[in-house]
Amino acid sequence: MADGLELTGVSVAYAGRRVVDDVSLQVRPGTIVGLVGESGSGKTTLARAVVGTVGLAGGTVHLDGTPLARRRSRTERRAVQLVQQDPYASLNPLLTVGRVLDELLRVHRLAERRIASDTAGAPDAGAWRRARCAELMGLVGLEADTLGRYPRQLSGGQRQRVAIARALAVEPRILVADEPTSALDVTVQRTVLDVLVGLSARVGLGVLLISHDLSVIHAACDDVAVLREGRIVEHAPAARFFTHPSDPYSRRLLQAVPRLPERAP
């Protein structure tokens, strides 16, 4: 198997019903693969299987080659991250940006992992964590002073930012983004996008990007996956997808796209 996140034969049953049914993808290191279809074809569903916090019917989840567990340990946890669609609701309104990042930390003992393998030497674990906390807001493009903030005192997409640089503080090989920018205006969407684009070039990161909006999908992605009623009907290279959809249920979804009505000469 390859490096990264891939699913072999996933089913998801709720009350005997298979709401996700024998989905295979790949997700590799540095690409995002977008995941569209309508409202209830099963996307949020897959994107909890994912993660681990719904269980399989069928199939397996791999990272690396690795089958994930069933109940998953904390190192598997950190490896899959999720980041939802409302990140006012995901996160906590009485810490601050920076008490949320630390409390990360701490709990995951990130800080005294990275000194006890530093043989150069290394800060104590609160520097550490204070310099780790400031880097994070740098990686998504905000400014460290965003760390002193509550939730309620950012934008949207300042908050959606902050909810990314939360699930990259543990350090995951995959993240799943579930309609991030569903709830932003066009001009903060692209400035989100921007963010998960650079991560996957920069540091190596596999994205799993879920969106309704074709758009979206258009602008950020390596590779496109169509899923309704819970089967992948297509899965192709974004650049293929966009020109020469094969599945008539692609063809559906690419003409329902709005697009602006011819001005009159």
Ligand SMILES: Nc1ncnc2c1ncn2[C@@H]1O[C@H](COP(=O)(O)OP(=O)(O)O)[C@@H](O)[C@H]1O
Contents of the next structure:
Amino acid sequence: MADGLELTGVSVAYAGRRVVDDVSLQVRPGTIVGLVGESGSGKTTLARAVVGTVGLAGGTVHLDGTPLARRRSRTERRAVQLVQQDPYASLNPLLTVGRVLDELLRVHRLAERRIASDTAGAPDAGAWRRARCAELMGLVGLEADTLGRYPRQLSGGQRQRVAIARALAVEPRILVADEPTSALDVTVQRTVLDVLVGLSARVGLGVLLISHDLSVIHAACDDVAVLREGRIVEHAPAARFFTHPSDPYSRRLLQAVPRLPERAP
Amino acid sequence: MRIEGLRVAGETELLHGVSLAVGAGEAVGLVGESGSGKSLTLRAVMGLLPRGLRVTGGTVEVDGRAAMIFQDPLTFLDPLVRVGDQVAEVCRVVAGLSRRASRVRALELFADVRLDDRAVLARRYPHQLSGGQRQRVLLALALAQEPDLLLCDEPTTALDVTVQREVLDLLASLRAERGLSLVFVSHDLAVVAQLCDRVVVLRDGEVVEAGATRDVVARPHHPYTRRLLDAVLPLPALAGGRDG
Ligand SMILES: Nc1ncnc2c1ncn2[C@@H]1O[C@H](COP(=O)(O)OP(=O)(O)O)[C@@H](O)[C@H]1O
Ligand SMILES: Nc1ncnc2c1ncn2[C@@H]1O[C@H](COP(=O)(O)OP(=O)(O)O)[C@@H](O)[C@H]1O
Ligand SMILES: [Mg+2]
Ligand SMILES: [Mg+2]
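Alternative state: the form predicted in complex with the ligand, after the form predicted alone:
Time for the whole complex; same chain goes first.
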């Protein structure tokens, strides 16, 4: 089996009702796969299946060729990270951004691991963590002084980038982003998408980008999968999908998107 | 409707002299980022400003009656009353219809907003409906007030794209059939462009640009309008076209 995330025939049921049904898809390192579907189609449930917070009624999830069980080890949990729609709900209001990141690095003993594997003169763990926090801010396009701020002092777009930095802190292989821009103003959507695109290219992260918004998927993704009532009805390279969708439902979705009239060049 | 130099203030001033005119049967878009004052403008017209805020200057004139629909119908609909009864109640009060006639009228309005299975739906409670159905019920409630002007505050923002398209088409045909005037608020210029001949751009409680939608989109004057336009993520044209 190849590198990255591989779902094979994944199904999830709530109280006997299948809301994700026989889904297969792959997310290779350094690529962004878009999962689009209307509300209730099963996108969030699939995200939860990928990160292991809901059990499978069928199918398998592999990471780099190794099957992931429902009960995952700490290392396995680190490897697949989730970013949700509302970063406010998931950030502790009482801690500064720097404190949250530092705590994560400490809990996972990331500094110690790094320093142990580092043959060149090792700095102390505290200094390593401080440098890493600044580096994480850089990766998501935030100023280093953001580390001193509390969530309420940040804009929606900044908070979402902090949530991405937090997911990145534990050095995941795969990032699942569930509607990461849906709560944001259109003018800041793009900055968050640019961060995801930059990360997949620069650190080889594989991203599963979930959205109901086709323009968001188009702005960021290499491949597109369309989910309808729990099933994938089309899975195609973005370059083909947006001009030549093969499934009638995909086509209907694309036709419904409001588009601007011609702009002067 | 004519708004001239509208000022609204709480502890600080929030609208700094907003002007906006809507001709009979015309559809005008009001766009801007969140916090720019779109909702306050509509609420001021309806006399529905939040507590603590008041009109401190300017004039608002409406020829005829105005009604309003909102982004989240659940905050407006009564959770404990069947939706058919809610619409019938407004018909009774506004048109002075009898109990029985108002029920018949409510079903007619449900037909006008293209709700299927009307008799069944009318007996449901708001939480038993889909988002698109709720927005249609809200629209039926607004139409029950027999308005000449409909103020729409981001009514499609929370809807799926296919449902959004249906609601936009519905508003366009109600406008054509009834000669309704519309003010349509959105943070998304692409949505506004679907429906509105003219557009007014609001930033921090001030109008920065106004004009024919086509012109504003093709040749924006204000840098803020340009920013809003640049924020619309483009999609390539679909082979075979819209209805192919
Ligand atoms: N915890 C749950 N228990 C029961 N049903 C659920 C639960 N979570 C989601 N569902 C149902 O599963 C379906 C898919 O939901 P979801 O995955 O949230 O869709 P999406 O994210 O695409 O909007 C919906 O019909 C939803 O009502
Ligand atoms: N009840 C209120 N009290 C004080 N300020 C308010 C109140 N409601 C809205 N505002 C402020 O008025 C401004 C405009 O709000 P609003 O009209 O709701 O914006 P929009 O609809 O464009 O997102 C915002 O800065 C908002 O914080
Ligand atoms: Mg969801
Ligand atoms: Mg508003």
